[in-house]
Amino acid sequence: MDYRLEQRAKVCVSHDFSKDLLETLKTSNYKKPLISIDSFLLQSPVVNKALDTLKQADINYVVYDEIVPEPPFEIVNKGAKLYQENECDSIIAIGGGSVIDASRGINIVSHCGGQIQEYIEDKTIDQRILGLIAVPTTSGTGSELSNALVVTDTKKQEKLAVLSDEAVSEYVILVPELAESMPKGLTISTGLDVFAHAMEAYTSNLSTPVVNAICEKIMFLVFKYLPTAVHHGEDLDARERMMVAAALGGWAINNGGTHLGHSIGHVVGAKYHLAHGNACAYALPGVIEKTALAEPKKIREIGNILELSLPNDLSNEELGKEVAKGFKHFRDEVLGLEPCKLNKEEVVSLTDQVVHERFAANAPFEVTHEIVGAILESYGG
């Protein structure tokens, strides 16, 4: 049998993250955590009661906070590195989705050896790596709860991802306060991903009927929530929200998996440097309106999550164009992303790359170098 539906981390919701990490370590007997962290969190207050905390415990820790976004090979080497050599026993992230990433990589390679690029396609993860305590940061990658992370080969500018259930966190911590102070762009960025992550695991041809009831949830908290959290973001709930939002959304993309929106956002976003949530979030009504043709459903529940009248009477095609109006409108008017100006010819150039990404091959339409060229036409409006 194959079974679509696992979820191998322990979560919890915390609003007093110095007592919850601390008995987090103190159930696994965790002594020695590496601290991978975002520098400029070395300043909030937040984190610094935590670690105020596990020093009072004779908790010793090691700080590594050189994770850049879409971090590259040699940052999580370098971290694996630090790990083995000061005999670490678990890794804390804290941070956005890059952080996660990275740390996720470091344990990887601190426990199976050899180094992350290896992963890529030569070597396979056969025991559960335990040890990882994801505290994000962001409401938006659902790292804490993905089976993959996403690398940059710096050289081909690409970004690839290693895929394993068995590197999953071990422990979540989701902290609302620890987002309380994300700015506005990256709140709508973020948010997108989150929407984006819903929309392909509901829509791919991995789907399951558990995995639609997820992720049409997931679709609903963000259109309800999202705009406090844009505009309002000390609303704690409306951060809480987005937060069980994303984790949700990671671990609906390890079972439903992500298509063309995906695709095309990691092979756009690497070549020009987009935010993640951003380049998804410009690929996603052209991959709705095609996504209708086979889907069309699927798609009419989205519109009615996003508040659409939707007349019955509507061709496929007619109502693919109808949602993707209407999550634009979401996108631009309600939450305000800023619109995308790249030189459309070179974006189309990129149609091959597209076609050929891994995750292209999930979507529920034979994905062709003339549906992915009409739709990077259109990227970004």
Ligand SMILES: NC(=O)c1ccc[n+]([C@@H]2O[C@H](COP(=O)([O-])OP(=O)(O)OC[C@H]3O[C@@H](n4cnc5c(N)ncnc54)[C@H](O)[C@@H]3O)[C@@H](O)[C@H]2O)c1
Second form
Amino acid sequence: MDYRLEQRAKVCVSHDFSKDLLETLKTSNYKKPLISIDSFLLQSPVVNKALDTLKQADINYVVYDEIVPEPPFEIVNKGAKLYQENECDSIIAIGGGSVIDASRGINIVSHCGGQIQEYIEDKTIDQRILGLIAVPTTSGTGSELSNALVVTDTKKQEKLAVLSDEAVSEYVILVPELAESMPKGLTISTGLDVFAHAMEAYTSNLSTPVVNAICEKIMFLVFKYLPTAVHHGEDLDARERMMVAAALGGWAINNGGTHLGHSIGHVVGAKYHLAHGNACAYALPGVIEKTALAEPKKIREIGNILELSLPNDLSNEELGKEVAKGFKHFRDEVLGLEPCKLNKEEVVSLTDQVVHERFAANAPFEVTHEIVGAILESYGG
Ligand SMILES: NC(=O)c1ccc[n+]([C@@H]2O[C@H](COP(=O)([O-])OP(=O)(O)OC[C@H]3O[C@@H](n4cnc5c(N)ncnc54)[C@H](O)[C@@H]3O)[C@@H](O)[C@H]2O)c1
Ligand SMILES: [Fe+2]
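Having gone through the form predicted alone, I am curious about the other one (the form predicted together with this ligand); can you provide its structure?
And the full complex, kicking off with our chain again.
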């Protein structure tokens, strides 16, 4: 049997981070956490209040604030050294996908040895690794509930993934107040990443009826609450809904996977250094159009979630075009994503790389050069 939808992390939503973090540490009797964070978030008043609370409770934490976006191997290995030297017993990751991914890597290396790059292909993890408390500050990657972590090989300029169900977070604390400081552009790109996760896991050939139900809800939450999070960033209800949607998205892609939107996002994004969510969102209209030919019922359901009025007698091709147009309206007019300024011919020249990207095989149709070329032709449009 191919059982899916395992969920091993204990998840809570908190409006009192200091109290709930301390309680979480006490639940597992953790006394010496590594605080893994970036230098910007270390200035956050919510974070500082929590660190004061830990100090007062005699929790003797160690701070590692050197994590940078798209973390390289060296940052993970250095963090693991610090963890081991200080004999830490847990790791509190406060940040976006980059901090949480790097922290999962630190946890793996600290417990299982070696260096993080050895886990990309050769080294396997055969025992549950506890101790990771993930506190996301963006609402996008879903890294807090994901079994993947992405690290960068700076020499080869390549982003590589380590996958392990044994290394998922032990606890996830969702604190909407931490997302309030996200600027508009970051809120849009990370929010569109959530939509892409749900749209792709929903239509991937790994999807299941249970994954589908979760994805429908995620897309509904993004459609309803991302505009408020973007235009009224102080609205805590909208921030909370997006945080929950993002976390569920991480869970959904553990089980349903992503497909062409992310394959294109990875290849084009890495080449032109685009924000991950933007790189995927520029590809989605073309992916929606092609997916409508294989999965018309699901694409019609996405159109319903986007509150489009879709006549019953549309051909699959027309349906794809209408839903792609509706998504574009949401992305560009309602949210205000910045226009894509890339040269079309250069983007189309990446066709072969996209065809061979590892997630492309999850698409619900055969991924040919012709199909990918046509999607890249419309990239950003
Ligand atoms: N593990 C997974 O399954 C998975 C999935 C997709 C992407 N990723 C990886 O996640 C990373 C991207 O993560 P991300 O999109 O969350 O961004 P990020 O973690 O790279 O952070 C981007 C920037 O936003 C800032 N930031 C974070 N929270 C903030 C806040 N509340 N207010 C103001 N600024 C804030 C950070 O300081 C940083 O400068 C990439 O490395 C990507 O490859 C992982
Ligand atoms: Fe993503």
